[in-house]
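This document opens with one chain alone, in structure tokens, the form predicted alone.
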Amino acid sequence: MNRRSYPGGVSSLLRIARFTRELTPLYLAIIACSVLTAVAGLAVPFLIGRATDTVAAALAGSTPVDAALRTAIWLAAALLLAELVQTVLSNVGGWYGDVMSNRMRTILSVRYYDKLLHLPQSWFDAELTGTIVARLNRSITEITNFAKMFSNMFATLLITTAAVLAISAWYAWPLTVLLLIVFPVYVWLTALTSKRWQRLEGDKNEQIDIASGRFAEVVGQIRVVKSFVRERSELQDFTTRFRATDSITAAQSSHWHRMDSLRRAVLNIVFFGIYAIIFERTVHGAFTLGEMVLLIQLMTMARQPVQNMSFVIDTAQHAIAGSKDYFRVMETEVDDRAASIMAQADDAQQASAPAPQLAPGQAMVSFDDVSFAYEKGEDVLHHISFDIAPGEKVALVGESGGGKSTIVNLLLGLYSAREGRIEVAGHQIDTIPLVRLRSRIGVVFQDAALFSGTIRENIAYGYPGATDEQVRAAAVRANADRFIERFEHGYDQVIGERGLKLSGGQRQRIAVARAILKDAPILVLDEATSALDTKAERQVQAGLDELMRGRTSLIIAHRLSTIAGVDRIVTLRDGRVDEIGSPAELAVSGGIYAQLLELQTAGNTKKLASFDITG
């Protein structure tokens, strides 16, 4: 298992408080109430004190009892008073921390989406979904739970104990002194109980996240665990997992409680040098029996905070913990093209930009020499150049990891390639912003990847100021608008999740409209039919043959039925181009193309089913 070295606590504290610094006038209006808080809260044993004595005062018969009476109902009134303002107080600083930790909440998850959606693509290829979601609520939580609790209780529990402190010195200052001792001891064991707690907090985090993120790809793929039967093995690694956290938490709770025993054993012991010091000191006279009651009061008022200190320190270690994992994926480097593509121009304006003015004999797309590898390693993609004149279409046609989705992926920008160059209308492609690049080149895959919303919101994903007219025209030419109008809310019926209440060939339809209506002078068709049956094909065909009508179009083409009216054909093997021709050419020239087609005349779907194409 890999570690993954973190900064110290107090400064992803730290680092917290300034990244949510906007948040500042609401911390000042919550330490505010804890101020106020703090200082009703010590006017307390003063009144107690002082009732004290005026009590003990009339027993003994040094005062009258009817004024005796009277003062101590002033100083319960005053007693009264002075709860009564920690109550109103209290619960107004409790306003402002649930309005400042929703906020924080906002400010986190915001700045989080926002550089997931900037994120390099091979950063998701290493991450499962449900990981990002289970860690985006994990660590959030626990660092807007810290951050509410803190800011509610610090403040009075600072200024409380530096008022017990200048109080008890004022009466008696080893009283200080053993403060004094006691604060810093119980820190330094705290600190010492933490490091082991933030690594075993980690280990434990790590299981869960691993846990939930496969729950998140199972349900999302629940007719597939269902199909192959795998309910039970799915369940026993989930179990698994989450078992593994028991272990860890034994541990974890062993280690914390040891320690924590230690601390309130230091602590016990100095409290009862403190309280004998007190019960000795009025036993001689030097304090009266009001000032005993008041030092007492103060004293369990100065043992609070520390007590208190195990629960900060515990929410703390969650968020310190939470946060490591939030800020080591805000501090993944982007693409410089990523993360300023939110500042271009809206997305329907985009959408509509004119297609590129070319030189005359230029070509639209062109790669030049491109090698490629996903991670450090072997290749694989090998000096791969070609060329699409405007208008032109041609087809990618290779063996299973040929390479064919991997330069649609370098087209799209999704990734850099390691050498060589790609040109998009005689610009390269890393000079251009992502967003231009990427709104001139519509996009059908072999899934759909449709959302959850409406038929009328997923036409309109790379359009969103579209018309319903607009909406419509794109459905019609995309031989779609039959079977949406005979939906019961027509455009506005609800898909459910990646488009699963509609078939293959129906999602396939919406993806062509949503490419149609998009209107980018460059397409590309991602094996967009391999996954339809013959007669889903043919009606989606249909659409694809209107949406290619003067586009230049590159094709990753599974069956060959789909590439018979391209221009020209790119045939790959091992991740290297092979042959460039004509279908025609191809047909004749004894290379992959002219196998598949040899097979395919032929009929022999044995040995066709052996060669696989897909990919």
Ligand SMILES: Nc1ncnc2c1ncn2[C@@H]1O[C@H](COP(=O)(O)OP(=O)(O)OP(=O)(O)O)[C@@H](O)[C@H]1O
Second form
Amino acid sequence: MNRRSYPGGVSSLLRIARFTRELTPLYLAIIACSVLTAVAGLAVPFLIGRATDTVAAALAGSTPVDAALRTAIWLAAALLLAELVQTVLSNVGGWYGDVMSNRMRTILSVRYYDKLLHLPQSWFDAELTGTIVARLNRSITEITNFAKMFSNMFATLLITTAAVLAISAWYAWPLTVLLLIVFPVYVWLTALTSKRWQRLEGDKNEQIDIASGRFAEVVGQIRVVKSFVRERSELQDFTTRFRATDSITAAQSSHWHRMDSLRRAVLNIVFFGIYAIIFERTVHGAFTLGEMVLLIQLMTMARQPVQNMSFVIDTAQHAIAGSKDYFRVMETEVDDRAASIMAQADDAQQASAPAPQLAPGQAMVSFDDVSFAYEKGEDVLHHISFDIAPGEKVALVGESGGGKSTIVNLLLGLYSAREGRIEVAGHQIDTIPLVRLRSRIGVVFQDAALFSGTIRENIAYGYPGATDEQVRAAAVRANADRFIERFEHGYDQVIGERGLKLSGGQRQRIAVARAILKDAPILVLDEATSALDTKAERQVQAGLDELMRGRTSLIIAHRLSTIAGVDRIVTLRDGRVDEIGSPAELAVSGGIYAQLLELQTAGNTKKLASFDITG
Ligand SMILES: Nc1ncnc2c1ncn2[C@@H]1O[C@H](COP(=O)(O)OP(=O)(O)OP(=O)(O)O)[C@@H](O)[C@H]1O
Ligand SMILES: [Mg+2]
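For comparison with the form predicted alone, produce the structure of the form predicted in complex with the ligand.
Following is the full complex, with the preceding chain placed first.
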């Protein structure tokens, strides 16, 4: 993982503002509230200063006590008003701040998810789910925290600072000079601290992201962890990562506090000078007692922005780091075709895509000299060429890892071929909108991945508008109806994360039903019945045979009995097409199919009797 860098902060922040432009009215409302709060706040020292002078005059006997008292009470009332205004406005501003930051989180989260859903499959191959989630949560929290803090504090801070500078210049310019020195020095020291602090924060986040990624993976596959008794070592790894953040935090915090001592000491010394000047001037009669009280209060008010400034900078640095992580994902290149998926998604909800128009003699699926590598590594597929005619059933046979599932991935457009052409219904798949391509292909994946939720939702995943009858009909054809009915809640049975509460074979039958309901013209079955016993497989197969009638089908199965009825078989060896022919031809050719056939039948002569390779 590359170390994160943090230049160009302001542009990152402006980018967030541009990215969430629709929140501008809220930003303005918040700023208005902050400005008014600041103005009301500035009235306080003046009122107290006036009150001090009034009381001092009464004590000195230069004003009648009655009149002084009346004035003082009026001033106290004005003070009350100023403070009430502050109380109300800061709460109204706080409300706007909460609403704004939550809407910002909604916007950022939705766009992130939208983006993720359109990233290519290869992006997901390289990332751990838990890491993606941890990073998303952190970066969005950091950005919204900053937005909230910034909008609630920044305007007040700016107004107060400007006012304090102007007022102090009016009374005594040396005070202004000292304040003008302290601001940049403080900000500079803070920025200096933040650089190292942020680097350490990045190191810490990296550890946490890795630990979270593993955490999610372990929780998701807890059965494997338990069966191999790896709880201790998984916990150990997790502990090591978090312990590493302990030591990083210690270094980070000691650095921060040392620098904070330094910058606050600078602040203390400057304020020593400021107070000395104020006292000296007052003693020499340049200021009245009231003016002295006013100035002391103003100076105290000036301290606040200075110290808040470091907080603003810290939070800003967090937000900058967060926004970089965020925009790095947002900037990932997405295939134009993928970007249009959302726009076309409504078409895809239609279960049956319009049947593609084919010229006579044209293949429905055609691989022409296709080579492919997952990453920059070695090719997994070498010069693959084969055709599937409309309505034809073709099986892929080859050893494990030979590239069969990879061919399915390419056909679905999950990856792009490095070389060669793949055509569906006469169109090169790079030129067909992905939604149209994928809506034409019903697929049962090798790992029958289901979702949490009910059985009904899972079967209807590709066709959310399906009626109960349609769902049931699909389940019957997949031989799933009987076991579903036996559940307490039937089709409304909740099946756990990724369908964990179902048996492997039950999951597979749901996945088959899901593909059946999609009713697409091209059917791809990647080991669709591998988890079923022979009897259940026969029954599902009967449903599938009926489904395949008139449909173009690509079937992958290790159990050769499953594919005995296909029209043609393509055998793969080391990612190359070895032979293409009918089951009968290949059974006697001495190639992979013949060898596998011999191996599978040798141990099971009983099965041989019912095994019809001439199908
Ligand atoms: N996402 C991926 N990233 C990188 N390499 C991959 C990926 N998926 C598969 N491979 C590699 O590609 C090769 C072909 O895998 P593929 O899944 O196509 O085999 P298969 O013929 O379907 O095998 P099986 O019969 O066991 O399912 C394997 O060597 C595998 O390691
Ligand atoms: Mg496979």
